[in-house]
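Shown next as structure tokens: one chain only, the form predicted alone.
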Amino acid sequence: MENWSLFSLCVLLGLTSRWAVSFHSYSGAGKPPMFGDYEAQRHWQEVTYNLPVHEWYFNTTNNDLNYWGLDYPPLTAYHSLVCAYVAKLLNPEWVELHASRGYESHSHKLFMRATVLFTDILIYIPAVLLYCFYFCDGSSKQKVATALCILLYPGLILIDYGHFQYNSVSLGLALWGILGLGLGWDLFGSLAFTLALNYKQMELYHSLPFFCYLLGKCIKQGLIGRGFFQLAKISLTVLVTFALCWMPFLSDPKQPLQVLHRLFPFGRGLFEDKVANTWCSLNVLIKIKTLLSRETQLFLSFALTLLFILPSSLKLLSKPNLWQFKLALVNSSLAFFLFSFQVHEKSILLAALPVCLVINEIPLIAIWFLLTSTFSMLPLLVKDGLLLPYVVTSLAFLFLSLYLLSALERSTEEELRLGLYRKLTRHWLPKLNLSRIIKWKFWFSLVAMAALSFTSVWLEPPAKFPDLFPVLVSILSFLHFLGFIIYFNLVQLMEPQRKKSQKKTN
């Protein structure tokens, strides 16, 4: 009974923080003619409710693709349609064709916020609780503490409940997939991840680790025999799930091709806005978009992404266990974020999910990464008028996670997985305290991010460099992420897995 009371309190705190943020502004509030992501989600409800399926992804008289045209997979469209039916019952004006464009009101804002909260309660929060219950070592209180820290991660809360998106749906489905694989329910895990991929195409960031884990497991069972049949069942599950999701678009070959064209808009360029990845940071010194052709940019981004993904994926293929799987998810999603084509600042949430899953094993590094990922979206959050919730949620997450997870106390060289670094420095610097250095770097990093956050808001940039502060935020965040991808790759590739006592589940 005490355990359930603690979990209930954990959920209550998570929901309270979410709803508190939802009272603040959202993307594009009162900014015609395009508004922002809030209007995009409302517009998709309008389109899916009023137009036939075969027009959803096509430019027509009633569907101007230049005005927030659908650019997510079919499952997102179906979700918008379900929300539209509810909206129609509450107030038909919210989804009226053409006339509802740019609609804003307090009642509509309440409805839209409630739809995010409902999907969170239905999909994401249960997955977090089950993950912590089954796969986090320690006492019940430690499991609850881990769950609370994951639920209070400010990046996801600020984007979904402030800026306005439904990232908790795709991330929640991906987490259900991780749960399924961790519990040995490979078919369920494959189904859940396929649904995540059909909700947001950015789940491709996680796809190779899922593939390598399942394939490696089947290889270990023997591809001539039991492993082959298991692989066949997994393949059939994925294909049937895809077929069901895409069924309304399969009657005409032009339909799936147009959907794919909308999902992968290579014409938008290598990057947009000030995203904390390699290309945007490098563009400060070398104007890549001008010097290189579109084809060269595509090839270069593909090659570098593949180069940084392959080592961790091959290690996972040879050693398919949950610990390797989680680290491979971190490394894969970070490689996509840093090097792939057409990356948005919000895509860092895809790397944040697997980092949340290792917060109990490597608390200090995970907390550091999660705070950095939130900081990397600062220009977007300031633009949306979310400075206050950014500060409050970040500080609350910092102090609660450090305290509940004893992150500073659990930061010995062994617990930080610094074995390889110790071997490299043993002969030249035998007395070097790596643990102390990491702690100092952590605090120095937090001070730098806090200072840049302050200057971004309170100081006017020089007239010659109006984007100075957003560029500095992206470069500082990029340097952090570059260090994190090196660290997590070394942990996965070089350090032997610790033996853990995991619960056996039926």
Contents of the next structure:
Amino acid sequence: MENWSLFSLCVLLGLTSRWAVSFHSYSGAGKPPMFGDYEAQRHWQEVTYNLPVHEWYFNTTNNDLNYWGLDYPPLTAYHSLVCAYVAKLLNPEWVELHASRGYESHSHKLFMRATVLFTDILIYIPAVLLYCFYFCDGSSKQKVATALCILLYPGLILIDYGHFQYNSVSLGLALWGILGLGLGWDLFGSLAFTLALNYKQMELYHSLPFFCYLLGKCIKQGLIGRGFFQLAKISLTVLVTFALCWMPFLSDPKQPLQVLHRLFPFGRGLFEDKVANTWCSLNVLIKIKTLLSRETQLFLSFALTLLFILPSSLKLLSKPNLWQFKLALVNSSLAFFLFSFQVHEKSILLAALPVCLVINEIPLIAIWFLLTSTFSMLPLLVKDGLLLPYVVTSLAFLFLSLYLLSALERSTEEELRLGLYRKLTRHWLPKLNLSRIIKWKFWFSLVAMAALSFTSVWLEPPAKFPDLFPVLVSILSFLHFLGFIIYFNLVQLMEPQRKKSQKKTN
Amino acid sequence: TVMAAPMTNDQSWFYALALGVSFLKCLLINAYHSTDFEVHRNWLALTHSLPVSQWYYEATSEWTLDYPPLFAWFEYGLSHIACFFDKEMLVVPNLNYASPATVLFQRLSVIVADVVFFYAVKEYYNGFLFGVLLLSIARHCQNRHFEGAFLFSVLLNLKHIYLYIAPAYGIYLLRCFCFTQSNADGSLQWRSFSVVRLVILGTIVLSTFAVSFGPFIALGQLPQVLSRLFPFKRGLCHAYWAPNIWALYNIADKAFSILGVKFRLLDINKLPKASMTGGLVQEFQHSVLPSVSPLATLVCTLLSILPALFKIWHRPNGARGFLRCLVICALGSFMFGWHVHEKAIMMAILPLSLLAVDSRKDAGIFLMLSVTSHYSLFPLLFTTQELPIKIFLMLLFTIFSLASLKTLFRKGGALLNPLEVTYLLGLIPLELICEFVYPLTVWQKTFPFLPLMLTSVYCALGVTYAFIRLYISLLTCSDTTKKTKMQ
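With the form predicted alone already on screen, would you show the form predicted in complex with its partner chain?
Below is the whole assembly, all chains and molecules, this chain first.
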């Protein structure tokens, strides 16, 4: 089949599954007084449309910050403003100041879902297609298969089109950044990533790899001379972009401070709710939240995060190529997810994006990670009434990706990059078939996740531990993520010279 | 290199596709469910709660039982499983009952029935009944004629719409099966008539009918059953006009009446008041052209399929000829039938899809017909929520069939000529006007059914064109074994 038809079929399948998921419920549906993320987004449209810019992030009589106050950077606010203009055209009641609180209707839901679809088509999907087209090895069938698997990643679909968020914007912009860097368009890549950063501050998880990659490249080009000029140009691009995004807030020094205060609420604790990271899991055994002081918690979290991201970033600095860059992105975002302050379960999507990008090179492990990441959000999805789409999209993703990328066939020791593991076990257990062990672990873990999903929905938790199932889900996911971060770090750090040359190595 | 090889394996692609479609259906469980949902819920309820003697007399709901008895038995069987989902749906007075469990059960039963469909497609290379039809065709092509005949009788007793294609079956079986041999040039050899085969076939068919209709004949209810099955009280056209000849006929009649009034040839007071663009299922008269009665449509239908039947009697072309005749019978009945529903076009498209993979001409006709008829189904899904889904699915299907057929018939030029391409591309502005532009104009209030009329007339042109081309290809095709596909 011709290229264009394969790619269009792939996009259409992605779009159809997205819209089909959007039929289902959203976060906080029919749950006054606070509702959920959906209401938050609607509220931001109301605030940005009706209030002047200098009031958006401040607590005023018209703007109650306790009711879903803006806590994303300015670009989100501008996006909400544009949506609000469209909403006003269609039905002014949707963005009426104060009066539209908790507004829910069928047509409003359609409008909100349509805004997500629109930005997805505009930003995320083209980025995925271009990435697969330029940076995927193999025939065009292989590229289309990769694109389809990335587009069908359940986690992003369920959060954006179910729970309701605009992750496709920030992740899409970050992906454009990666694309730019991969194609050698450093300025464009920096611009795109800075925009992503100004859309959601969580993109900071990706910032260190971007920094190290660009710095490494400039150093290679010689710090005196071309490299220096390049560095200057990149810095200038970043600063100008920041200035443009924050321009309305630069008139008064109080403004940026307040915005930063909203973006980084250190007043809140080490973690909230159940999330599959170290602190929440550790809390089950030792109550660190209450045991240690706020400062110690901050210090511990900072130290551990740094510990896990330094090796990967330094390796990237010394060897700035696309493969190292992608792995560094995975390692950095996973490290932040596991050890950072105030992490939400949705932040796993920031790690899922770079893993999607390596799905063609290490299919089995990538698919395993992506399914685990979706599973880790199960309590959230069940709370939103998204159980059916969760099951269907996860199963569909599992079967389609295993089949299309022949993940189970491409799982020899060399392909799974188990070099170090082999070296470690060579002396004590030379006959060990590591590849088979990995496959068994894969299936076993899937069964465990399925069983836990089933029980957490059908069984009642015992009265003494009402939170039993979300805690079990978090702990199981945490253990998986720990294993993955070790694996990806080893793969990145122990990387020998790549035999295949990349299409565009810089 | 360790790049993926299984893509070339057709078997596994098929399973991947089947799985993908089933997953999509699962996701769409929550989507808008049409009146068909309530129809089936009602039938589940009445077969479950009422004794057999009441089935064809029950009229609490407007959706009375109008399928043959075997389908009623099928619903009866299903109702026993439905008990476990939600007992309330089986209470007849619970009109429009639609609890989440009910919806889930209905959708799941559809998906499970699809398994039959996939099995049938697999055997040869929309639902459960088409599966049985395909299976029957497959058996014929495999020369397992008794099974084919049996399956078709079953089918006929499940849904009497398949009466449309019964003549093709009848003539083909008579000609190719009961006459065991043909002469060298393909003509009939009267001496080879086999009474045994005729008797066996007849027994199979009659016994199936007996099992299905038996209880009702014993109760003396046959006239009532038949009156429910063939309700000629309903009008010439269904609520949304099926894109057949009568749609064009209606439009011509409307045009003439408007022109006639304008040029003072007709008196506006003498014209019948009921407007056919009212969109409801009623009986009315045409104003200028002669009115059409059920008998007239029957005669037209028979006339339209007679040449095809004669052709396969005279020179049957084996399985291919049978399929072609099948398609023409289905299309002819669609084109000229009384109160035809758009969904009936599927009966013609499925066998045509089997032909399309073998001959490039048929591939072109298939593309024309399938795209047109899929588009003509759009008015059935009219909520805004479904709009992206129907556009995406339509594009998916069109691109998929176009690309696969193009790959199959790579050599030998384009599959569609420029006129056909223009016609198909014209569907895009038509959709934009009907779905996006028209609702924003003033005429939306005064003539709300104009977009539907436009859609059905435009599609009727395409369907008529396909019908004529198919007929020409049937009447001019010369020999059995010549394959037009180039390897």
